[in-house]
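Single chain ahead, by itself, as structure tokens, in the form predicted on its own.
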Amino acid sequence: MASTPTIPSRTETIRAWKEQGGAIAAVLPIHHPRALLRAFGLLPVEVWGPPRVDPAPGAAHLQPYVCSIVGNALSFLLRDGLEVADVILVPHACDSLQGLGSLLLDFVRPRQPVFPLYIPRGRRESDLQFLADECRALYDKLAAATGRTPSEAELMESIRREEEADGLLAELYRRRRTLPLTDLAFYRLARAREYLPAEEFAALLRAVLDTPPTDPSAGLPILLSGIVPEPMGLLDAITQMGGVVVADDLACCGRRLYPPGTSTAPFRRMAERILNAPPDPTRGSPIAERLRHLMGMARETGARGVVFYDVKFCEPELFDLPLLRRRLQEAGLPSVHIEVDLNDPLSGQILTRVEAFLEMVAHQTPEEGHR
């Protein structure tokens, strides 16, 4: 297995944007039009936490059962880490965003404008008019904050960009496990689409797919659930262990499999794209069609197991864990549930229940698998 290709870091990619003149838009988890952004010329630069951070700062003004993703965006903002950035956008993911949003707009003022985003819980028509409604709102906000005012014809260009890289995200997905890339390396590369702009992202993973195929990568096939594989250790950990991950359905990674929108009205394929990406409790999708959705997964890759890698409060994810472990146990794909604090480090109690899990898994007869 190689390792990551050579990936720019976040400095290193959003100093190159600033030295061409380009302005920077921080954006908080998880659904967002980027863009519309990249339109306005901000490159969308996202905020998971980030981990290891000192979560001092922002606990003088959330609850402590808030979790660490929104705790350390707040204390690194509130520690000047957000200062490269021009613009901040806190998409309505959860109620604890919508907290941060508030806190934001109205308490914490940063020197930056700070746009809300607020995403539908459901897929139907309605739904898909208010995105649309709330991506036009935005360009209103941005065109009055940046002086700019991008054409239709810019706007669809921009969505064209975005497309063609997912397209290609989705197709390092479908070819994963021909690919000469570890567990690690594979969601190093995967996650630079937070980061870098969609042309560079695209070309990093042309220069992947163009290698040769490889055997398929042996181990035990399971699938990784959760919100973020951070520490990202973890997936060294489940390769040592005899693990493999084959498929994923984290809200970092595989629940942004944007496909490409249908519609020539700029704003509305922008809301096409996030409504019909994969399933996602944080958009309110049911349970039945998140069971589908990932047994689909598990037949689809060979997945023997789920590890379900939470970030500790995570509500919309609790939410739903309990009555979708009893379904996928009753499917016959079994699962194992772990919560993590982004402050801290890859604990022997994780890989131990971890390692137990796979060994579980591995000792399933066939008749004991999913059906």
The other form holds:
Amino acid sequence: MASTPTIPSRTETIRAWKEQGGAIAAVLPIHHPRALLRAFGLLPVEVWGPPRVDPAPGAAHLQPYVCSIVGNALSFLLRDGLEVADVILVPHACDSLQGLGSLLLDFVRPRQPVFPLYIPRGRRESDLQFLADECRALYDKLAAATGRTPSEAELMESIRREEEADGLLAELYRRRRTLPLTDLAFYRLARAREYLPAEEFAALLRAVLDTPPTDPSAGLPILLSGIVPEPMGLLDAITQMGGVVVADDLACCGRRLYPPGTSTAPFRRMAERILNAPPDPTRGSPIAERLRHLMGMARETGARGVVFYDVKFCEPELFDLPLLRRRLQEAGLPSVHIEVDLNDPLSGQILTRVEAFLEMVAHQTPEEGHR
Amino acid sequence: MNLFNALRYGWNVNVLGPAVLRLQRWQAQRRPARWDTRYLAPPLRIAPRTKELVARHWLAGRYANGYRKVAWVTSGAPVELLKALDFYVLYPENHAAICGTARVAVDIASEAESAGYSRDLCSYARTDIGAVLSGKTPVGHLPKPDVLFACTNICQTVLFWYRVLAEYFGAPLVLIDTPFVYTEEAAEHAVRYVRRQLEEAVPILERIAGKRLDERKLRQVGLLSKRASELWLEILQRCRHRPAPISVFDQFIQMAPIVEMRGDPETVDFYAALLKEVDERIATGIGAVKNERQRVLWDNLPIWYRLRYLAEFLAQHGVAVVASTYTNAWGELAPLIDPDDLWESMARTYIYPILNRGTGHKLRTMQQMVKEYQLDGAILHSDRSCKPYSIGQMDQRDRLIRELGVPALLLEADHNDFRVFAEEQVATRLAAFVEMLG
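Now show me the form predicted in complex with the partner chain; what you just gave was the form predicted on its own.
Up next: the whole complex, starting with the chain shown before.
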């Protein structure tokens, strides 16, 4: 199996974008209208932590019970890691990201403009209308910051470009088991969506999807749920232990397989895409909906177990877990929950737990599962 | 509703219960104070009445199922809608606080932890979920909800928590989502969004209540809600007086009705009586702390299981805690409520609680309180269970010290979980803080 296609690094991508006269938007997790940023010539580069950052600068502003995605993002910024960014976008996903946005605006005050974006917690007409209005308000702020005013046609063109890239990403997910990619290579590729321009990402995916299908990847099929698969070495470890990730419900990946919109009004279409994405507790999706989603993925892929891989102190995840795990177990789908701090290395303890889980699942007959 | 339930409710809530509670009040009025009166003023005369009022509220809840529709609501929710539709309104946060003061919260929360709920989750939520799972409660019995009504203006945690409750009870969850106000003014489209959700909630609530919303009744509830909030604010502002007639620890206890009985006529009567007693204290020179030398601010939720310890420790050193951003939150929005333009004013009122506003706004509120209440210092409770209230406190503390020159202490604890309260460490830090106050 091929290891990985050549994916430009973040640094290379940012440098190349800037050399073309483009600007950079540093974007915090989770959901945001990429098309809107791109219409202003801003390349969204997402900041999921990043992992393994000296946490000390952030610790001067945040208590130790705040998650490491937020703590690391602040530390990274205070260590000038975001100097390359021209604007900072902080979508609202939870109390901790809300706090970070507020801290940046009120106390830290980086040199770049900071724009919060509130993502509504429902999927009602009022939520859709609000998010469309919120995107319009962000448009106004970006216009003031950049001096540009993209037309409706330019916005629609930008949306089309993102929808195409997301469509290919969905196709990559559908065909993942017959692609010549290891789990690690698959997620390196999928996560390049976090910083590559949509057209570049799409070209990369086309090249992979054009390769002839291989035999379905062997191994014990499992689902990966949670926030972000860091350290990424976890994926290789799962492969070495005989597992294969066949689907995911990760906040950075599977929960952002945005379907195409239907509206011809650009802001409404951006809102539709975000709100119609797979279930996500940070968007207020009911637990039952997320359970159905997980069960559906397991049925489609034959997954025999779920690894919930969360960042410590993540309330949206922690509230869902007991009921999800219980009901998955009742349906014959065992699970394991692992919590990590983004600054910790992949510990032997974690690996032992994953290995024990895979062994336990392997010894369970398939008939015992999916009742 | 059947006849048996109606008779049971009427007998227990309107006849037998009140008689028993009156007797308990009579006994309480004759019981000596439990708090150390060498340093603290005797308890407020109204205290037994507070207990009676709150107990009666929970008693009504005990017999509500089958007689009245029950709504479980978050503390910052627009309860006026529910009151106008005659729901019995239960506040899980208040119930958890009662468990905290009764020191049974950890035992009940352990039930949730055994079911897989992490100790990193809000201890109110764990207490509440534990009570649901085990049936354990110090209030006798919690009625099942016919509807869950969550408003995100205090935190996102409540939404995650109520989604869990929705699964356990199979009850519909009505959400009022209030976009966080990062800047001084909420965006107009955000206010419009909140108003629209309020209007959309009405037919759902009407269907559950089995009755139409009477706009006149809603206006009346709005008026009562506004009046009670105004009285509460007046009571708090009396603490600008030296010595402060009541402390924040008194406020924490006396705030129960404004949270869980907002919109009821009894609540207005209660706070009018409390204001009268506070004014009598001022007239006779009674201070909450007998030898008030220093005055400080409290930020964040109370540490429910150590109210007495904190009150006595600080009072021994002549420190009166006289103002709090937390108790203030139930009064400061009173001017925004306009019964003549209720829908619009509800949308604005419920988007602006301090917890739905930026860290800079909270700093400005604290700075203003330091000036208005002539405060000498601030205690910022860094509450492990409440991230939205706690994030920002490190900068707020630094600014209070730097810009106003007042000592400010960040006190690590949790509002309900005593397992994270390090008593020795707290005592050492408080002692050092008191020394800094001079």
